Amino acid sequence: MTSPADLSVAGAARGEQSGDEAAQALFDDLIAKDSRIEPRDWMPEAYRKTLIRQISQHAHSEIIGMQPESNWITRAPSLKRKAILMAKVQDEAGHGLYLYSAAQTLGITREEMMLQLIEGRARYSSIFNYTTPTWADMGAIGWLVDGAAICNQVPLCRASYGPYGRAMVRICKEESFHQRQGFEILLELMQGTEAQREMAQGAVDRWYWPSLMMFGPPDDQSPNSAQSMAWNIKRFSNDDLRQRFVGMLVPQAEVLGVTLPDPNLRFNDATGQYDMSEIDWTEFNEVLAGRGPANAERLRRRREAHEDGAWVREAAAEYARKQALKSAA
């Protein structure tokens, strides 16, 4: 015979299940209506984990991405160029802070995210593991890398998670400025001496293919893309975004006078898309695995900066503790 206690437990379990089902139904309805999920709303754990992974990876990319450009601040060819590049690096630091703050609303601390990065357990964009041997690389990064970022990130302004989408609005405005700045650097070089034109073309040759890799693996090899699109975190697939980016680059390359380093690149009237050579996915996977030209250096410098800044974090924590004691007194 079933005891009253057993019935009570069973009823509670049914009520909990019913509550979860109702919460899931509300979440599904918000997604179907293209509405926003906010931090206090119920969300599936898989959705939360996907957002933490994507937003923290995005934040890490902004912070690591400061390194290849900050190396050129003191070597930029004029005071104006130094000031512009310094402002850009500061913007990237701000982007990282916006994104870490957005990720924190999902229940992970900034300290956890930073520890994952410096221990090599978290990824950042593979593009930042390439070197910048000439000033023209600053132009190529702005035009190609920031251009790819804009193409990828503008749709994220409509991401289903509210804090992420709102952070992306300001980030995209600033990235648009960065892209125009890079274009202008290359344009000036292409209007200069033969040596300057060669420098600009060399930088484009170096960064073109890695910038196409920024969109991730092909759709049939991307394990997270379909689910992110179903949740309205992403709006377009990797391959769709890559095609949009190439379509944007072709007319801009003509204005610059540079050649995109793909002999098979041409518009296909039948498909309405660009045909292009196959991306070297072996290189992509090697860089992701930590064997790129500058992987070790990027993480080493990030660890050093984290260690050097320990006293600042400790001082801030102590100040906060003392202020809390004063408030409680």
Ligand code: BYC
Second form
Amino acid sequence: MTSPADLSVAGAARGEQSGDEAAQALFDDLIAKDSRIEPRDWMPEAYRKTLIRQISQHAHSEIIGMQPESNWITRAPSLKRKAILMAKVQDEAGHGLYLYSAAQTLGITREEMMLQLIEGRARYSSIFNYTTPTWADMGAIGWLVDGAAICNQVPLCRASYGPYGRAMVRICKEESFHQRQGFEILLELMQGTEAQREMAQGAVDRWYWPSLMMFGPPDDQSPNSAQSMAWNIKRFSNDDLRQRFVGMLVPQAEVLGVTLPDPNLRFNDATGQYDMSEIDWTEFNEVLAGRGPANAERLRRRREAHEDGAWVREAAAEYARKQALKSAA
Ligand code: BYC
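Switching from the form predicted alone: structure of the form predicted together with benzoyl coenzyme A?
Complete assembly follows, chain above in first position.
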């Protein structure tokens, strides 16, 4: 790989482009060819910042996303369900770690990202600010939230930034398992008693609209989409992915026997898209502003966990210091 410094020297010798222009041209060429940008490559500052923003928000979502489900580990209805749920929550921790590592390759430290999160300066997905009052919510999270995550994240496996795209491959494989376990929880409840069917439908009613909000604001109000798509970070717009998701849900809802809570939902042959009711964007904006049903609780627990884990970080740092001393001796 040619470094910007090499380009600068070569370009200046020919009296052509400045180093920055040549590096930019190389970057543009890689993007135009749909190639990957790697950490060693020159990249525009705005590209780096956008990636840090999106990847760190994504990592925070995985870490905060452990909370609504871990609430149910001790109350899951059988040993098998507990083991499955525990494995799923553990997977989310792993996703957070791959993503923090990918963000670190862009020059931000893990400590800085963690501080941004616990001080309330960072965003994480709106979806994790909703509560989980029943066991059926575990089914609805798996089916709807992980289902939306798959729709949004499979295209990210082809994101132009190498470490992000590669992290997404493994994440998506695990999300598929999560989605199926959620579907299966709902299926079993729907084949159970009247009370269990009501519980399942109630959870679908609670999670359907927030899961549509996961895809972000409508395209005409999405300030970042155009540039992120031009850089091959995002491959589809927020509204296109939302449509794709609804198209995936409709036949699955029929198999489950649940009703998607939108009386206006129907396929429009003329447009080739689903017509649907307007999403409550006021609710979305309230959640983003920190005023959702569980925002304060999620941050409080994250801060507490960070403080409780201080001794582990100190012990690991001390061990690393001693190892370094030993190998220097
Ligand atoms: N919640 O210009 P836009 C998971 C913000 S993890 C909160 O369209 P962009 C899982 C957006 O950040 C799920 N904020 O932005 C985990 C921006 O604000 P800033 C997380 C949102 O980036 C555990 C502003 O609104 N998935 O599935 O082009 C268990 C304008 O939006 C939301 C990811 O992070 C939202 N829903 O598109 C189970 C995937 N939507 O930064 C499951 C990766 C928008 O300018 N991220 N905002 O202040 C993405 O694909 C994109 O970042 C988004 C937003 C589609 C989310």
